[in-house]
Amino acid sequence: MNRALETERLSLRPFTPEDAEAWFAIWGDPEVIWWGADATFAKSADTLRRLVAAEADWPEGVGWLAVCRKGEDEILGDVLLQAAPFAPGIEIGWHFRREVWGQGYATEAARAVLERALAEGVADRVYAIVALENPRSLRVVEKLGMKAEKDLEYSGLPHRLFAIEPSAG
């Protein structure tokens, strides 16, 4: 499971199932989760319930992150470390409301978690999968200094794959 994390402007701490409204503010927004955004409140929720208890056997820092403001209780999104189903390994990926795009918050919070997942040995490798339709995600790998590695097909969608070492951060 995930601990909780600080930087500069943010607070990031793992996910209750009392955070269903604000996941399913990001979760249910077909423009933020254009691949398959959640259709109802009730399935979101579900999916968060589940997501939060299967955390629980996760090994240590990796999960989900809510993303706030310091000092705000508002969820602005999620960073999150998992098991990598597209490469051997895992995977660092975020997933921010609309209104708080083009503040800097998904690189902030991305690069806090990445950081303490590098330095603490939670993975000898990082990856990043990115839809090359995602301007905004490409420019956040870039700013973590992630490095392409090759194109792909995921989920039936032309992606590219990122990766980073700790020498490399």
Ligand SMILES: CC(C)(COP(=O)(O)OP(=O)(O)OC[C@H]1O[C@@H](n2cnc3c(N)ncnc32)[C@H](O)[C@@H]1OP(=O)(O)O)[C@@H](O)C(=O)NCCC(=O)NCCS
Second form
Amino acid sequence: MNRALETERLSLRPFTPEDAEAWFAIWGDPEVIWWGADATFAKSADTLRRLVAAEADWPEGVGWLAVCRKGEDEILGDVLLQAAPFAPGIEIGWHFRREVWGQGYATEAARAVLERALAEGVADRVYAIVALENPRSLRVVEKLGMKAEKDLEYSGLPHRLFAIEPSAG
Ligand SMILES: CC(C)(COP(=O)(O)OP(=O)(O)OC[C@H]1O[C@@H](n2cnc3c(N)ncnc32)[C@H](O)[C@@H]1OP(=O)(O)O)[C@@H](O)C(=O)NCCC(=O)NCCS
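Can you return the structure of this protein in the form predicted together with the named molecule rather than the form predicted alone?
Zooming out: every chain and molecule, the one shown earlier first.
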């Protein structure tokens, strides 16, 4: 997701290879990547370099954004749009440093990403898939106005699939 974005409190920008250490500090925290996804994913500068390079081939508007407070370089988390593995379309995801949870950052960042994606027609609908045992993330999708579609098993855990489309107005 190649272009920067600003919200009231946050600036969202593409990742650079220099972000590798800070990003792994987030992804290396078992309370953030609690469902046991591959925590080595963000572990090396090499992974991040490959990710950043791969984005060049992704459709405009799809990919990862690093989230910082405006005027600061320190990464608070990430928001991503990627091809959904469970439904035809795009899914949104978010991961934030534990120390900054509960301040509305995930919702604020994700709302900006969603609004731009829907306004620009990057996707007709955007999905989110959230584990039923992840109340924080369930609250984020609720605040974003995403609608529950169905419950399903995903990565061995009960999940709820949510979707949102551009508003008619
Ligand atoms: C999910 C996550 C991104 C949320 O980040 P965040 O910045 O804290 O999100 P927000 O502050 O925008 O919203 C969190 C909401 O959950 C609520 N919340 C916090 N703890 C809660 C709990 N135990 N039960 C229910 N709601 C809870 C907060 O009060 C807040 O809602 P509010 O604004 O109505 O008060 C963050 O917790 C995270 O990175 N988790 C680990 C990674 C993850 O699970 N990613 C999602 C995979 S689907």
